[in-house]
Amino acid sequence: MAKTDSINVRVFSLNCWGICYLSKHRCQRYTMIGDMLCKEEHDIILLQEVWSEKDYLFLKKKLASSHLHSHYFKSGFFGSGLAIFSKHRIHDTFLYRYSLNGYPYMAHHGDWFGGKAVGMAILSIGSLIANVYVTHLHAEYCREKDSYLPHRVVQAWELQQFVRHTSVGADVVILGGDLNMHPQDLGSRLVRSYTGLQDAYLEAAKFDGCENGMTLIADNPFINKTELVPFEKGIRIDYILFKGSSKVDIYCDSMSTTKGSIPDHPFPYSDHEALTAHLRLESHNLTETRRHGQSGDEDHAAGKVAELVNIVTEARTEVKVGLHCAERMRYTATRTGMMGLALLLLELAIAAVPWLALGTEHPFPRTSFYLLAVLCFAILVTTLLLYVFYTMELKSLQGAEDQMRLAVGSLQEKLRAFPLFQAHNSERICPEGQDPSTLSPGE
């Protein structure tokens, strides 16, 4: 294969933990981050949890001489927290906000107010067009009882859809951010398998950083170790993913992470570790690429499709679990609302007694009566809002489940193009017309 061009690209990703008034040493840490970014001069910088636009503007001013191009993605009440800085020209940007993102009444978690999303920027890297994505998915607060898992699976589903559909004409695709998922979690496998994105940590020829590439580690002073249970040393939830095209091959020559402390500084940049990937882009002759692709292993391709069928089926099952939970919560809200309405009507009936009896004294103390009426009205309004919210959640979950059902059918059609594989693995494939969710997890 004749190589015609080679470009080196350094990609940086960091969850900055920039919650105003809550994140420790926020202003000092942003100064440290800005100084480090000026010194290192990465080609592409992908930041998450930059919740204050003032912090973004501070970094933009600090990086003005090294990174002429930048964009801040605005979304939700507090913003998406996503920002990108680049040495290469940004031609276009777009933000897709995830349809599900937690619950508004879980205010102590705050994800719903953050407007979690995926931001896209189209860059020119030499003569190549690069689609660069930065994202932040819903956090996992309790692994044993993860009530947000269906939401995060839907976010992963929407993320892979967004990347696939918007990167069709791109020569290079780069995705970085805090996915809040372990490498073998369902959502992580779904994103990587469907898009074909490669994990920089797994593909790196050389790695220097935390053990197993962990990005949330017990040695970080900002981390509460109880939050890592049962993973005492830490977890890997931040990623840099990439893929090439028919014109470009991408290689990760090296990758590194910070290790919980920064030399000559009293504390780290963030509660997450920063990632840096050194990517090498090699352009090649298109006709030779096609000839090479035609000689690929058919069984390997069929195996990939079969694996994807299983992953999407597993994701569809998890979404159905979320559907049942949302239906149950909507029913509870409806029942509570009906009780509040009945009490309010009873209050109105009691209030009408003195008027109908022409001067009869009110049977209840007025203060208690009015307080009870206010309580009934508050219950009615609250349950109505919850009913609307759970209905919207149901619609989003149903939409995702329908899309997954269609995707499974389409993937099964692809499997039919591999007759030998189908003959040897007929028991692993859903018969036509059978609900894929009836498959056991091991199938």
Second form
Number of protein chains: 2
Amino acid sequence: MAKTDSINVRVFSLNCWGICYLSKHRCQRYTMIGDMLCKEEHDIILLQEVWSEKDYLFLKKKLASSHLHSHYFKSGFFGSGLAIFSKHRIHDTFLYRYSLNGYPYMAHHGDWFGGKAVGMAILSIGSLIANVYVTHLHAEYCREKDSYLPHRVVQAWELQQFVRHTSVGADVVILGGDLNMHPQDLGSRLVRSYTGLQDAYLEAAKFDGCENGMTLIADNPFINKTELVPFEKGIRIDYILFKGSSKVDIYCDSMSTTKGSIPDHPFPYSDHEALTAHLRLESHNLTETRRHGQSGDEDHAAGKVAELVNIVTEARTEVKVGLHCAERMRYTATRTGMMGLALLLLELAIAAVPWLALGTEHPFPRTSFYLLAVLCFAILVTTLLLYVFYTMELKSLQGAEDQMRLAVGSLQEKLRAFPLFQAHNSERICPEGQDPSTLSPGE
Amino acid sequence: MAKTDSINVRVFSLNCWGICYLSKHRCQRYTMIGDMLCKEEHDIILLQEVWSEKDYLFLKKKLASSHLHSHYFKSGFFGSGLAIFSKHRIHDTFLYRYSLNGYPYMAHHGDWFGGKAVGMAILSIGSLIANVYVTHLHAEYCREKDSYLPHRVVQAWELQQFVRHTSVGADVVILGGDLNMHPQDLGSRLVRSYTGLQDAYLEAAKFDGCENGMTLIADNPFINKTELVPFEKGIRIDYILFKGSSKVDIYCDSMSTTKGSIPDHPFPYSDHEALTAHLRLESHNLTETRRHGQSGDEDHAAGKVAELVNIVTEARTEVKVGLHCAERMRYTATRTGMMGLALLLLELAIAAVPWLALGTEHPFPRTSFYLLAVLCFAILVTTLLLYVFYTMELKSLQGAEDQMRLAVGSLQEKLRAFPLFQAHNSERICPEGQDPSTLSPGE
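Having seen the form predicted alone, could you now give me the structure of the form predicted together with another copy of the chain?
Below is the whole assembly, all chains and molecules, this chain first.
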């Protein structure tokens, strides 16, 4: 197994906070970001919250000489905000829009209008195929009472599905972005465990940046410190994740983050800190792949699968909470709509049958009558739209839960195929009359 | 290269026409379908338009002994209508919802509410991994003036992307469903050319069924013959497509369709004809894969890529037509909204400044005043919703067009790497200073 190549790849990720008219010093910050990216010449640049296409085109122009290849992912009302710039040729792109992404009527949160998604670009780095993903998950507005948690868990579920199923042929997999989840949050664990992606911050041989790799810090002047409570110093929600393949080993030689302020500049690049990872790809000229693990690894592999079963089960529970909540909201919408309909019918009855108006001395005032009818009609239309929306939310949650149930079953089946597990659980094997030894643990 | 295995796989596909309360004889037909499926024992059953989950559960119960494994894909308001039943274990599933799928206000067409999608199930057939896809694209209501064509082309684009990117690790790929496109339609060609999937009808050694493999025929009693004009006998819009891999060769030994009526039954299973393909998988124990084609195949491969460039370019043109149309519709919505706003402001001015009402002898009747205000408000809200919807449509169309442009560039680059093409086009090579010989034609 002779090492033939070592390629250094510098990956950059930043949530640019590029909300038109709302984000402070947007234009100056994009100029700063463009200047820095031009100078630093990272191989791969993954940006989030580039909400305006004009800002993307500004950066594209600025990076025209250093980064020949780029792609802007469009989705939703504002766009997905995701952009990728690369020194290496982008051969193909693909976008997966998350099925759940908040509520359109929560316009002040705006996530629904952003059309959150995960974008994929297939790059060739030398002779290697790299699948590069950039994503941005639904924001967490209140950690104590996070009504978006089921949506974010489903997004994490879909993210891992997308990465797992589309990266089979890749030699290198790199994922960067704002996951809006702490490292030990359910969704983070789900993505890392299921895809096998490693966290550059944890794997880095050297690290230079904020304490604990935080990317949303109290020292950043754009941050409202009260929103960080109880994490006074900050939180880590932006990541660069990576994995190699049977053909390539990947190492993180060093990692860095910005630290809230930028020397010689009045303000930082964004309200998030920027991440840079120096990855080293060690490729091999293999005639035989190492896809099928040595038998000595089996204990470890079985442990991983068992852990994954627990995480997916936990995610299922969270999705069920979301299901319960969506059902309640749909029920409320239905009940309100019914009340509106009843009132409208009552009004129509009053109009059609004059004696219902209880005497003619005090007839129902015509203006109030019409206004009430309009109100009833507005309630009916609004609740109908809400009913459609909540039903679609329910279908997505149910769909995710079904997929999770199936995945847990399949993982448990895989677990049964491990010899050690078999020895310990011989009585639980093959409930469906199938011989688990025929199942490949490497599926 | 020793042949070791030959596995027969029978694949069934049917659009079940299962619209609650609207589709004729729904319950009886599901009983018929269930009985037939129980008896026939196909390996893989791909169903579309199973709009009601109850119908899916009915079939699941009926097939409990013959088809242990199944999955129902949930999406949209009604659900995606997609279901899969299998004799072989389903390890994993994944659903991709098409980004464009008609318009919610075209409720009588109903496609938007169906949440059209492509569902994937990963099966193990013996020791082989089979990626099985089931899908249903937007219906074509009027071939002469098909306003949904850009949506369907984008769906076909996303379908090929999804299949191509998720099937890299599969030994066998099978796609079944109602594509709502004729064999030579742009979208059909796009899917087949880009994925390399082969049409079971065209590849079948034997065929027994309707003329030209038609699946929507005039002889079907549920079909309104006037809707088929100018294709008097019928059309072929349902398909079973397949491809093997470096590990497996796949052949279609025979194919059949139902022929409009079913012996001993008063009516057919559905308004569509059912498809059955007998596939034969010939697997090899290969140490070296055949992924890299022999140099003798290069002419053929270059021809294929050149054809693909033309098809993607054609698709781009169609998407541009859709973009133009969506822009016009958004403009109309904006203009109407502006008029509603102007009228509302005028009314408010009249209310605020009494002398505007042109004398007090004939004051603006109060009821008409309020009704007009309500009308203006309704116009404003409706046009606002439409504006949001059309902007999202535009983003999806633009996104697809961007991806197509990038794909064409990448394909042209690949084309330049073919030696023959190089010889003929030496002056056009390497506009970006890259050495095309380093690019792998098999990427």
